[in-house]
Amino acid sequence: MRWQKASTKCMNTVKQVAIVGGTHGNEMIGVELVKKFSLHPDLLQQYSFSVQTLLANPQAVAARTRYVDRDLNRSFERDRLQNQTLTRYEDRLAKQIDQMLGPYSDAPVDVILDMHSTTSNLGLTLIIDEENQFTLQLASYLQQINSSIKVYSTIHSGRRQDALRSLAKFGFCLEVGPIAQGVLTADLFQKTEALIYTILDYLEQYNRNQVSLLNRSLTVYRYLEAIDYPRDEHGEIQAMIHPQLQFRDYEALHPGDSMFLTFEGETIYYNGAAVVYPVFINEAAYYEKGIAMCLTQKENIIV
């Protein structure tokens, strides 16, 4: 384990927060929570900051599909947003959301909480794209409240450039699973809702300068690389996630451990030099992206 101090990026006061669901139209927990918050705005009105909700991709939600033309959550690079020749549905939608929430809008948001779900066994995961003081203190607070919460840092993956949450000064993804696409489960719905309230309570404490971190350490799973499925010369998948690895997100994968199983029953072993911790193992939506899992390094950070 390596100990590291965080960078000191922070802000004086949280003024605008956006809670987003339906960035992917078949991830129903975020969709239904946004609908609930919209029907019961009093749930979000007891704070010193403004909270708005957004159903990000309504056409995909109506069709119960991840997206219509392209992945909305990969459509927010500044070059794409400024490119007027890109006119597909999600490109136009990304521009509209940028004008609503982005740094050059009339009311730029300070914090975005973007709710997602996964077919992988991620439990309750907070995804962060930067490791600054504000972000890591919030993450440490959440782990202090609920030790089962995992923190996945994509600081080396480039997600800070293209995700919807990148529009805010501080963007967070709430990823929960395992759950099938287009499906709701009560336990994950309730856990996600409780996590939203815990984060909002923290932001209120932050505004009042009342945050107390009893434990300054934070366990982070830091992105290393994405691994594709074994494929033949035509790009066809030749192996599946090995049964001994399936649903073992955040568990140690040692050199020589079983990784894939070919259709003929041959085991393919992990041949890396160091212990890693896979996440998003066998995520259904990642087949089209050529990702079987993402490998991470487990580290402890002093906040």
Given for the second form:
Protein chains: 2
Amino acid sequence: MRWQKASTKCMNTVKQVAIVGGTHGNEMIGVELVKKFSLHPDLLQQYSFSVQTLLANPQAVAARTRYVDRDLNRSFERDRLQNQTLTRYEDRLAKQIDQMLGPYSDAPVDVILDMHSTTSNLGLTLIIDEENQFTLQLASYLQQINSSIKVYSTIHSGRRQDALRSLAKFGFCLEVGPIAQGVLTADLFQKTEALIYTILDYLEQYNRNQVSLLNRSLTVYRYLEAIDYPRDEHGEIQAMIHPQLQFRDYEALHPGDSMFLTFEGETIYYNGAAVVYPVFINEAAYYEKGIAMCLTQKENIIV
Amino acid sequence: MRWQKASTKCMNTVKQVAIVGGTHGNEMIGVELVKKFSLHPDLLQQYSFSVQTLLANPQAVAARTRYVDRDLNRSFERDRLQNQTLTRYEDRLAKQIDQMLGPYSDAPVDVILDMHSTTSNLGLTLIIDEENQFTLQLASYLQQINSSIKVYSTIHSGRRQDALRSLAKFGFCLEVGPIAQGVLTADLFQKTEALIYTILDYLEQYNRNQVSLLNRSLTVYRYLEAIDYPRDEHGEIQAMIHPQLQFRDYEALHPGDSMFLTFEGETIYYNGAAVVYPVFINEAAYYEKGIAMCLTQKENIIV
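With the form predicted alone done, generate the form predicted in complex with a further copy of the same chain in the same format.
Then the entire complex follows, led off by the chain already shown.
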């Protein structure tokens, strides 16, 4: 893959930020953090920009399920939002959210921080959908503050078009794991909360023109392709993630490494030509999407 | 608690065994093991008893959800099974399963092995609902084969009345974890499969009168009470499992130990009078049941 030139998209001043949870109703850390911020609005009031919170999919949250009719976080393509014939629950919800804070609303937001969690071992991951300078410098700052933070770029996967965060000029997904759907763990709750404050602090520095990056390096994992489970002719999966790969997100997968284990105990090996770095290994919600993992390429770039 | 005298309930010969998966549709290890056994019936044919398999809740399995209308594994009280006015999906399913293999069916089963998984760190757990000699000796045998196997007795919690496994003369729940709902891990899949074969081997030895226990000791964790999350007046949870307790199932919880952590960061301590051993800590499906964990008492008994 060629080096990606950062786009020139930029922002003068951050005025409106939205912190979103419950885009998926069974990802409890975001849900409970939105509730906490609603109970303690003072936590978000010391900034030069305004911060609103949004519990994005209340019916799914109430049912502790990812979604009711369709995945809300795949429902924000402009075509869908403008299509009056789409009236299922998440279609209507997407239109409401777009009208509330989208680019054509009365109060468009500059930055969306959408809080997600995953059964994969992503630790603390910032997902970026574009590689413009504003985005990359924020990502670099976060890695300098906390070197365990990983940055996953979906620039080649189209998430800039369909995700809730795409409504903002700059959208970020905070993806933490591993954690089971429907479960809260205090450790990841506190780490996610701290990451939110770190990002808000950065935006404040940005507004005050006080950003100082210790260096301009950034390690980014760029999406290459999604890999499905081996399946039979009926679409039934025939193998599981290999034990040697389970929970090894962001680690190098070499040609010939173990990838899957069939139910009969046979190993299936990675037969690609190059070293890749899988992410979203064994994410519960991706079985139905036909994704066992996403392969990425690891890049060290200057921002 | 007083020592429980083993009941005299016994069995002459094991004739019919049912291996059940998918009682909860999002506990994938049991689902996929039932599918494997269906594809490879030879795996279950070398015994002096017949083994049938059952995918208990097919609609929930298809939807990758615990249940459709109500928890199937709380739907087998005899009163419910005989109540013609109960017609929701799992009510109908429970009646069908009762008619297929229950005590009043044409082909009542002697032993049910119901395969479950949990987001709690239960490792390999055998759940027993009664402490009769047959059950305790089987449990002791399993611990002698694999010392990591834990035995959790629900004798004081009423599960003998409402669980699917209660349809058999001797019902056992295999509960493995930690694993997220909707996810398969190869490690726990293979361990569960091995445990099934070990139990079937034991039943074969039982039929041949060849059971030989190296010793008659058994460590059992007996249910004492369920503990809910701290909640506000609206029923909303106010705290999470404390990081020092998360994943510490079967470990001693002493009076004064950390138990919960509020969203504001305050620790709530265990204020009981005695040392207890929590299980089902932070099980995803138990939030709606108002259970943050079940406290048990650890007992070493002679079977």
